[in-house]
Structures are given as structure tokens and as C-alpha cells.
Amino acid sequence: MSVTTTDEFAPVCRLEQLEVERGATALVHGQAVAVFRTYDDTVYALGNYDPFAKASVLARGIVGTRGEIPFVASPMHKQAFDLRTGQCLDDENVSVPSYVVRVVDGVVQVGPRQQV
């Protein structure tokens, strides 16, 4: 198994054709990502696979806020997880990947992985 990693931006989608507050998946730089964006046209990508239901699932979630958080609920068990940085808000020792996001001339384009 080799892991490709790139700080490249590759392009997913125009802004208008993700849903407001529906997920979209996409294959960025060989891995699942799953895309979301929410009322304010804020985007946001995370690693699709939920790692309580062990299924690329992410995208189908629920999005909601917490406070000032916003986030994606598993469509499986329900566990949250915080859309700018992955970390699960119901669970502090789980986290999934979280992409840096930018769109460009109304195209969405997903980079690299973001540390926490």
C-alpha cells in the first residue's frame, strides 16, 4: 500500500451544484471525501468513512449547528462531528480527516488534509 499525499487542489464541483446543507462525495486525491455546504455558501470537506459505523457514510449525515459549531451527524449512529475541523463532538478521542476547502471562480476545489 502506498499513501499519496499533496498539497495540490483538485476540483470537485461548481458551488451551485452541492445542495445547501446536503452532503456530496467526491474522490480527491484517492480518498472519499465527503463535501458539504452550508446556508452562508461556506464549504467544507471531511473523510467520508464514519469510524463508529465502519461505512462511507459521512455524506448522507445530517447538518446542523451546535451552538456556534457546525456539524454533520452520522446518517448510522447519530455521532457529530465538527464540519471545520472533523473532531467528533460526542466523542473526543475520535476525530476524521478534514480537507482544506476554497472555492475558485464558483468551482469548488478541495487540498490538502488539514492538521489539528
Second form
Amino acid sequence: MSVTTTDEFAPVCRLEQLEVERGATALVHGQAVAVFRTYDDTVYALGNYDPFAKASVLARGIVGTRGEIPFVASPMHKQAFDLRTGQCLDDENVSVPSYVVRVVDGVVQVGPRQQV
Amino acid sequence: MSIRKTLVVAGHGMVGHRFVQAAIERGLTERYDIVIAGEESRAAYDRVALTSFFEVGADALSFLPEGVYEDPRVKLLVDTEVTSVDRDAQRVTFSNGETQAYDVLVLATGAAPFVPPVPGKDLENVFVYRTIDDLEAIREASKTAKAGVVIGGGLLGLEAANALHQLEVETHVVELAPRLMAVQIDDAGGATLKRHIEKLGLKVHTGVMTELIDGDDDGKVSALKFKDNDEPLEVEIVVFSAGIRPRDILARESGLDVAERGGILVDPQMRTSDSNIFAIGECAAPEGRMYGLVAPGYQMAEVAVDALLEGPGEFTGADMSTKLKLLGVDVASFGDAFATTEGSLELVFADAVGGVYKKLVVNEDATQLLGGILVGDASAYGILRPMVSSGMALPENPEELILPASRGTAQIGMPDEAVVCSCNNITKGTICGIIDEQGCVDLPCAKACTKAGTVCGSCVPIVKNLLTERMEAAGKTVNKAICEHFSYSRQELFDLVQVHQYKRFDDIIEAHGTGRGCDICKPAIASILASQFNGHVLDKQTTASLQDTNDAYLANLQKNGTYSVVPRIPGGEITPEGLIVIGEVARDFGLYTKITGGQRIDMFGARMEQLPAIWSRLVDAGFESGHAYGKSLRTVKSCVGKTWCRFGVQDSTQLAIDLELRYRGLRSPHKLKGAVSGCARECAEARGKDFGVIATDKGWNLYVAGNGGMVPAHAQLLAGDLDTETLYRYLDRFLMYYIRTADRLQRTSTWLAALDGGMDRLKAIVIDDELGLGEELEAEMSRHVDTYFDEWKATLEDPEKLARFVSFINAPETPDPNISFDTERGQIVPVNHDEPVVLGSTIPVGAPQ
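Given the form predicted alone above, what does the protein look like in the form predicted in complex with the partner chain?
What follows is the entire complex, opening with the chain shown before.
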């Protein structure tokens, strides 16, 4: 496989390759996507680019919860992003792309950008 | 423009030193060269804390451990007395016969102990209590003495009695007045104090007059005889502490005006009757009155400096309130303690069993507090004294202020003008303003913002209460919780982990927290676990998912998402081969290199997936992780010490290497830095570090709790002239106690500022082992030392840990297109992109394994 179109689901890794409550970066459709596996084995995917720091780093942040919201804190300046939607929890005007994710036969697949 | 002038200071005691300090700080040395003559063999020291000399030694008391001022325009002569003043020639003569011209002369000659003309006062083993030399002589005599007596039951006499008591000599106190501390407290207070002191095993004789001191055949003290009493005391030591007299002889001999009862007459700007001569401290008598306390002396020193800078400052009298702990007993006296105001009333609370005596003096209609006395429990001093100075209205039932179950002081509506911290003259209004407007939520912040509570500390309880009161009024509680997931402070979490021996975050949050943690509690718990168990930070079972960005990749994240790499170079010592290896690694990976402030070499611009390859080269060459990424020990900087430096007195490089290797990898609430200087020139800037060691010709002086950063702080002397083994012990204890008790991201300086009792408390814990924690703290440190391993070496040997270091999990070799560089000054610089960079859609993507 060498080409994927933006509507397809791209397999990126096996679920067990992802550390629990930690991110990893995947290259999907030529873009850096941050993939996170939370404590309950849900997988989320956000754009890896931190719009505050202008650097491709979100996958390296700390994963946790704010109230009921699963989030990642950017490793640069700790802004929090909702793992489900990409919405920044500290600035309502800022968000990052979020992607549809599914796990099929233990393989994590990142799909199209979610419409929020 | 102008010619430099000369200022001579006669006397280098506490006040003389304060004068010079203020002169340096306020720029007086821009105009004057200063020559100070001190007659003692050592520089100024803390005479108020004299009694602690036996425990801490002379250097710990010294204000100037190195014996020189940092300002080269100030010259200190020790062992040198000013013996005469020629006012016409403006010239003084020193005890060594040399003369010195002056433009301005400052007399700071202090006071001398008064020795009444008792027969036998010249016998051997009769002492006064004033200088370190006096204490050394008393200590020497105590080696062969069974019993000793202090003549004088005032403040200083009780200090002297404490000293004798500490030397394990049977101690008597003899006081002519019918009670102890006759100047400060009344009969009932004196009686309460006496009971406390007698409980400690000292013997107190009040209302008795000494007739003579008897000597044996060798001319040494053997007994003390009283008038009208046939029972002599058999003692081998006599210490006189019967008051002080101003040392105004230079003034008298040179014809300056002196007060009727002694002391050099000065105007409100501390000028004597000769406008070129100033007098400050106990030798001075503003309006004919001498002040035998250090605080007014300090005020006078500041006023004199101000006057020399043509400032308007004036000395207008001093608050003579005192609060102190004598032989472990709280004693305080303030305002009109003896109810001399006409019509004033006294409210007294006395608990003979508990040994507590409290008295309030109020005005006729009980609306204002005029003064008071507290013995046995002086906790109310902090609120009562400002009530006197502010003249605020008393609450309806003023006796509640001194009753044991008195209600919280914060509920008492002090006016905004009430001075809460009299050391720094900070009002309630200022403190409330900080809390309300700047959002101060804790004591360290309030202290840092206002300076309140940073000197004597007696107002700290009020500041705390004000804080709670304001927070509650605003509907907030003073919250110690580190984040929404744990309602505990870092210290409490540390204890929980220790008690339960937790090793995993999951166990901790399930048992004691809510949710799944966050970027605040996770790294804090990772640090706590590391301090206690020292496992690998990337161990998936325990801490890997908790690590903050730098620890997570064992390197420092920089602005474009690349990392910088800092190999450890202990003490800053590196071989040419080592330098070449670092140079080659940097060249081969195209990294930007810079020498850091901590004497290390930092290589910037490494992509995450390059880190293992870079480290494998460094580890092969014998380098290990420098922990520049961790909240952990960073560096121990050094100068070259006596090995190469012609001034060095100890091998600072060796010690810095040893200390760095001892504490490498030690995880702590904030980053830690150390330094070792081989002599007082302090080329390693040790006093700007969390721990700093400065060599003396007798050993090492240990300074702690300094830092650079946003709020710089000079490290303070913890102990002086240590041998290397003791230095390690004290440092182990200090560092471990800090790690155990500090808040998250609290630096040692702010931690110490927030520690109740400050430096004295820290000394009690580290040196005197008052908490009995010493061995435990040392054992924890040796466990750390024994279990240390290099994180990078271990990572390279573990494929599971290495799996993290890839650019993309599905394209491990493809560099992230978002990272690119320009060049500047011949090296790379990062470029940030305003939008995410997209690779061409034909880039092959690896299939999942």
C-alpha cells in the first residue's frame, strides 16, 4: 500500500503498540497525526500540530482527564485539548483537527477528519 | 568630578556592620572609601544569638564569614581599635600606632558590660558576657567547674545563665531586684518565669545583693557571699551581666557632647556636636537616651547613611517591645507594660499550673490597648503589639484576647492602617490589597509580595489568618490540593506513597484520587515515586506515562519540537578526548552547540528519532545522562580550586565532581543546582545555587537555598568550617528534607522562606536533628546513591523503551516534515511553520506489524 485518499481509513499500528495514556505520532495522508490510547482502551486522533507553539508535538503531551473530559496537555505550554473533538479547553477560539478512529482486529485505523 | 572622600567607622559590631552594608547597598561607596576598625579578632557577628555559639560555632554567627566585604572600596581592619580622635586634623589613631585621615567619622563603639565594684571582681574565672572570646573563656573554665553564678537576672543575664546551663555547670542566677527581667516584666510575670527556669534545674536568687567574691589560694573564684545572708554559694565561675554602659570615651576625650547618663549626644540624623562625626548604636544617645537593643541601632545606622546621602531620614525613637525565648520560655513585653498611663487598667490571666501569665494594659474605658506582658505563651504577641501601635479599638470583651481558648485573631476587625509587620512596616491594608487584587492564595506568595513576616516572623499567624479570612470572604477556601484529582498537597502525597509503599500511579489515584490525572499531578507523582524508588523513568509498569515532556524523551524539548542533549560533565572537568567526541557527535548530526551557564555543552536540534543514535555514541565514549531535562540535580559547578589557582585553599573541582556524582539523578520538586568555590573569591558563584560550598582554610562553608531564576536569592550559611564527611551528612539531610516536604515546583529558596522558623528551624533539623530524622534522611540518600544507574544506557539496552523514539509509529524513519532549520552565525536555527506541513501524498506509508 502506498497511497491512501482522504476518505479512507489508514491502518497505523496495532493497539498494543500504543502505550496506555500516552500518545504516538502517525503519518496519515502526509500529515502528522497524534494517536492516543486512554485507560479504557479508547483510541483518539488529533492533528499533531500545536497551534500555540507552531510545532508538531501534541502526541508527546500528558494524557489525563478534566472532569469527564479526556484531554492531552501540549508538552510545549500545557494548553489542554479535548481528545474527542480537538477543542482547546483553555481558549474556546482554538481547536485542532480531530479524526475518526476505529480499531479493527486489533489494528488502529485513522479515518477522515471529524466534522464537529 | 569630585574627589573621593574617606569615611572611618570605629567599631565593627552588629550596628557598624549594618552601617557598612547600607552604605554599600545605597551607593555611599560611590563617594567614600570606607575604613572600619574592629577591635575583636573577628569580623562582626550576631551578638544577639551569642548563646548559640556553643552549638553552631563562630562562623555560623558571622555576618562576614570571609572577613572581607565584596565592595573593594571597603577595608576592614580587625584587631584594631581607634584609640584617639584628633578633630582639628580630622585624623584618628589606631591601637597599632598608625593614623588615618577622615572626612567623616562614624562612632559605632557600642557598649561595655557594667561590672559593679564588688571585691573579688578581678579574680580568675570572673567573666562578662559580651563577645565570642568571653564565651570561649567561659567554656574553658566550665571544664573544671561544678557550679557557676550569673550576677544579673535581666535579659542578657538569663542568656548567660542558659550558656552556663548548656555547659552542664550547676547554674545560679542572682538578681538584686525582687524579680527577674525587672525592666520588661512585672512581679507576677517574673514569678512565672522564675518557676519555669527553676523547673529546668537552675537556681534563682532574687532580691539579694552580692557582697564579695571569694578566691582560693590560686586566685581563682571559690564562692560568692551575699549581704545579710550567711549562706555563701560555692561556685567556680562568676559571670557579670548587670547592665551595659555606652562606650563614649573617644567622644569624651575629643570633647564631643555626651549625655548626662552617658552616651554620645546626637541629633535626629545621628550627627554629634561635630558635624563631621556621627554616632550610632549603643554608644549614641539621641535626646540623651541610650537604646540597649539592636533594632534601634540598625535604624540609627540606616539614618546615618541616609544623612550622608543628603536624605531626610530621622531617628524618632524606637519601639522597645521585646519577644524572645529564654531557656525555652516565651517572654514578651510591649507598650506600656507597667501601666504607667494615668487611669489605665490591667487585665490579667494567670495559670500557675501551666506556667502562663498574660497581662493587658488598657485605657480607662477599656477601648484601647496600651501594652502588656506575656510569659509562658506569647502567641498573642503578633496581634497585640500592632493593636498598641495602631491605636485601634479593642473588641467588646478584650479579655478574650488572652484567654487560652481565645477566638481566632482574624475576626477582630483591625483597621487597614494597623501595622501588622512592624519589622517591615507593612499594614493590614497592604496585605489585604495583595490578597484581593493580585490573587495571592498562600502564605509564601503573601510574604514574597509584601515582605511581611520575613524578618522576625511574629506576624506570620496574622498574615495567615488574614489570608484565610479574605479567601473565605471571596467564597474560596485556602486549598492545598495540587490539582482537581487529588485533595492533597505534594508533601501529603509523598507521605501517602511512603506509608503505603505505592509503586504505581493507578494504585494511588484509585485509592486517593479521582479521574485519570493530569499534567500537574502525574509528573509530581512521577517525581515522588522516583525519589522513593528510583526506578527507570520510562518503565511502562510504573512511571512512563506520567513523565512530563522532557523526562518522557530524556532530553529537553525546544521550540520547533526538536530536542537538546546535555551529557553530564561532573564539576565541569572534561578531557580533550571527551571534548572531541562531543564535537564529532554534534558535527555528524548537524547540531547547534553552546556552552551552558552550568559548565556543560548543550547540543540542539536533535530530532526525537535521532536521540538513541546520538546517545549510543556518547555512552560508548563514557558519557552519561546529564539530567538537564529533569526536575533533578543538574550540575555542580566549580572553579579550579587549589590545584591550579594561586588563591584556592581547597580542591573545589574534586568536591564538585564527588557531589555531582553523589546526587546525580536525584529527582526533586524543582531542579537543583550546586557549586563549589575553592576560596572566598567565589568564582563558581556558589551562593546563587540551591547548595553552595565555599572553601575556607579550615574546611567548607555550606550555603543553602539560593537560586538564580525569576526571583534570585542568595544562599544562606547553614554551617561553617565543615569537614568533608559532615558536609555530605548535612547536605544529604538538607536535600532529602526538601524533597520530602516541598510543594510541587517550589524552589529551595521559597521553600525555606515558607518553612516555619526559617533558617533556625532548618539548622535545628539538619544540624541538631531535632526531629530525629537525620539517620532516616541519610539512609534515603544512600539508597538513592546505591541504586543510581544511567537512564540513557538503560534505555539503549531495552527495545521496549527505544520503541518510543520514532518519528512516526507507522513510518519510523520518515522525518517529521514540520521540522526544518535555517542557519545563523554558522550554525542551525529552528524554523517554525505557521501551518502544519503536509508531505506529498505519494510518500510510502509502512504497513502495521
